[in-house]
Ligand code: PAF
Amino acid sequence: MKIAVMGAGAMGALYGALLAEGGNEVTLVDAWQEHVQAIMEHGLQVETGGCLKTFSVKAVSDPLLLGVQDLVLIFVKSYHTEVVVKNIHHLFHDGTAVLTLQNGLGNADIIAAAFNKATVLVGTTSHGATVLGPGQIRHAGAGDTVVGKYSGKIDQHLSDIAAEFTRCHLNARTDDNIMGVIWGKLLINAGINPVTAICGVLNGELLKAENIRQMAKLLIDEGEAVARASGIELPYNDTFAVLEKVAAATAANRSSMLQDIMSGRATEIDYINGAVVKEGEKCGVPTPCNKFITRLIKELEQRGSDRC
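Requested model, single chain only, the form predicted alone:
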């Protein structure tokens, strides 16, 4: 397949590298010029379990350099989605699919408004990855890729894409309840990301510090109430128990939101806890804890940008 990966951060670069190693014609697209240049000159360096492996994959900074693709993967930060989709219409022909594996809610709606809904695929990934520097990432842990259709039921095209991902060691499966899967991941992120960012701690502290643990539980409890009122079938009977397992498995990791705050970057809070608040307002479920923590993160964002 000809595959364009929009956003060559940790996850986009990881997926691009593995899909390219599997024989697909992959191009990473990213605005970070130093990163793109390093990949083109030296390959993409991926550290896994203390070992370093170099992947040969094409990278560009301008999507206009590309022709039509079979699959477009969207991995940009959620607040860049709207701008990105405006600039990639030339990548599509009748058979092109677009797949978002981004965090949070709302990305699929933006993409579906720009393209034929029948071609829009949505999903989640539980792989862990971190950018180490230009042209370098760390694959912190393997996980699953779950994909479904934005509109309609699973079809052969989607099943073929999932099979190709699995062949390339991305362990993919399809799910007709994809919105439930997305909400499940959203709630885990809503519990882990903001509290670790505000407290400045690794994920494992959620299991050690009772105050932090209770903050995360309050956020998830509200989110579960919103999901139920919205008619979402969550994939877990006990979402908080799943959060504890995720925190244990990623105990030594800094959450993506903590990394963003430490680097003075914007976070995806509006698409995670902010999305819980927005959906709560639609269905009449109060979300005071998510609203409060969203405001706290936005204040930290502002303080970080003032220092830059």
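In this text, rigid core is short for the largest set of C-alphas that superpose within 1.5 Å between two forms. Numbering follows the first chain given and starts at 1. Here the structure is a predicted model, which is why all the values come from computation and not from measurement. Compared with the form predicted in complex with the ligand:
- The Cα shift for Q156 between the two forms, taken after rigid core superposition, is smaller than 2 angstroms.
- Annotation for E47: C-alpha shift under 2 angstroms between the two forms, rigid core superposed.
- For L66, a C-alpha deviation below 2 angstroms is recorded between the two forms after rigid-core alignment.
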Contents of the next structure:
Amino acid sequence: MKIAVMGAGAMGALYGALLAEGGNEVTLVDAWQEHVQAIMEHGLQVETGGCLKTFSVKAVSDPLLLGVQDLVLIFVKSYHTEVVVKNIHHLFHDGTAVLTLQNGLGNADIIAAAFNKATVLVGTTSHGATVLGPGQIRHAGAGDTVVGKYSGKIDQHLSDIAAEFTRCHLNARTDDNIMGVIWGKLLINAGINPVTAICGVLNGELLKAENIRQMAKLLIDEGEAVARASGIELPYNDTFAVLEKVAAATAANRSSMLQDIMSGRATEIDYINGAVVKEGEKCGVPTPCNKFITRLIKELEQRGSDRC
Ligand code: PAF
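Please give the other form, namely the form predicted in complex with the ligand, since only the form predicted alone has been shown so far.
Below, the chain from earlier opens the complete complex, with every other chain and molecule after it.
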């Protein structure tokens, strides 16, 4: 398959590397020039469990350099989705599918507004990865990939894409209740990401530090109430137990929000806890903890390294 991966951060680079290793013709597209240059010159280096492996994968900064693709994988930060989709129409022909595995809520709607809804695939990933530097990432925890259709039922095309991802060690499966799966992942991110970012700890700390665990639990409980009131069928009976499993599987990982705060980038808080607040307002469910933590993260974003 010809695959363009928009956004070669930790997750985009990981997916691109594994899909390329499996024989797909992959191009990573990222605005970070130094990263692109390092990948082109030395390959993408992926550290897994202390071992370093180099993957040969193409990388460019400008999507205009690419032609038509079979699959476009969107992995940019959520706040870049709108701009990115405007600039990639030339990558599409009748059979091209577009898949978002981004964190948070709202990306699929932006993508579906820009392309033919029937070609839009949505899903989640629970792999954990960290950018170490230009051309280098760490695969800090293996997880799975769940995919579904934005509109309509699972078809052969989607099943084939999932099978290809699995063949490339990305452990994929299809699910008809994909909105439930996305909400399930949203709640995991709502619990893990802001507390690890504020406390400056690896995901594994959630299993050890009682205060951190309790904060995550409060955030998840509110999110679960919003999901229930919005008619979402969550995929798990006990979301917090799943959060503990994800934290254990990605114990050595810095959450994406912690990575964003550490690098002085904007975070995806508006699409994660901010989205829980917004959905809560729509269905009349109060979300004081998610509101509070959203403001705290926004303050951290604004201050950057300017703290006494
Ligand atoms: O955003 C993240 O960091 C990831 O989605 C997860 C699963 C919480 C692992 O770090």
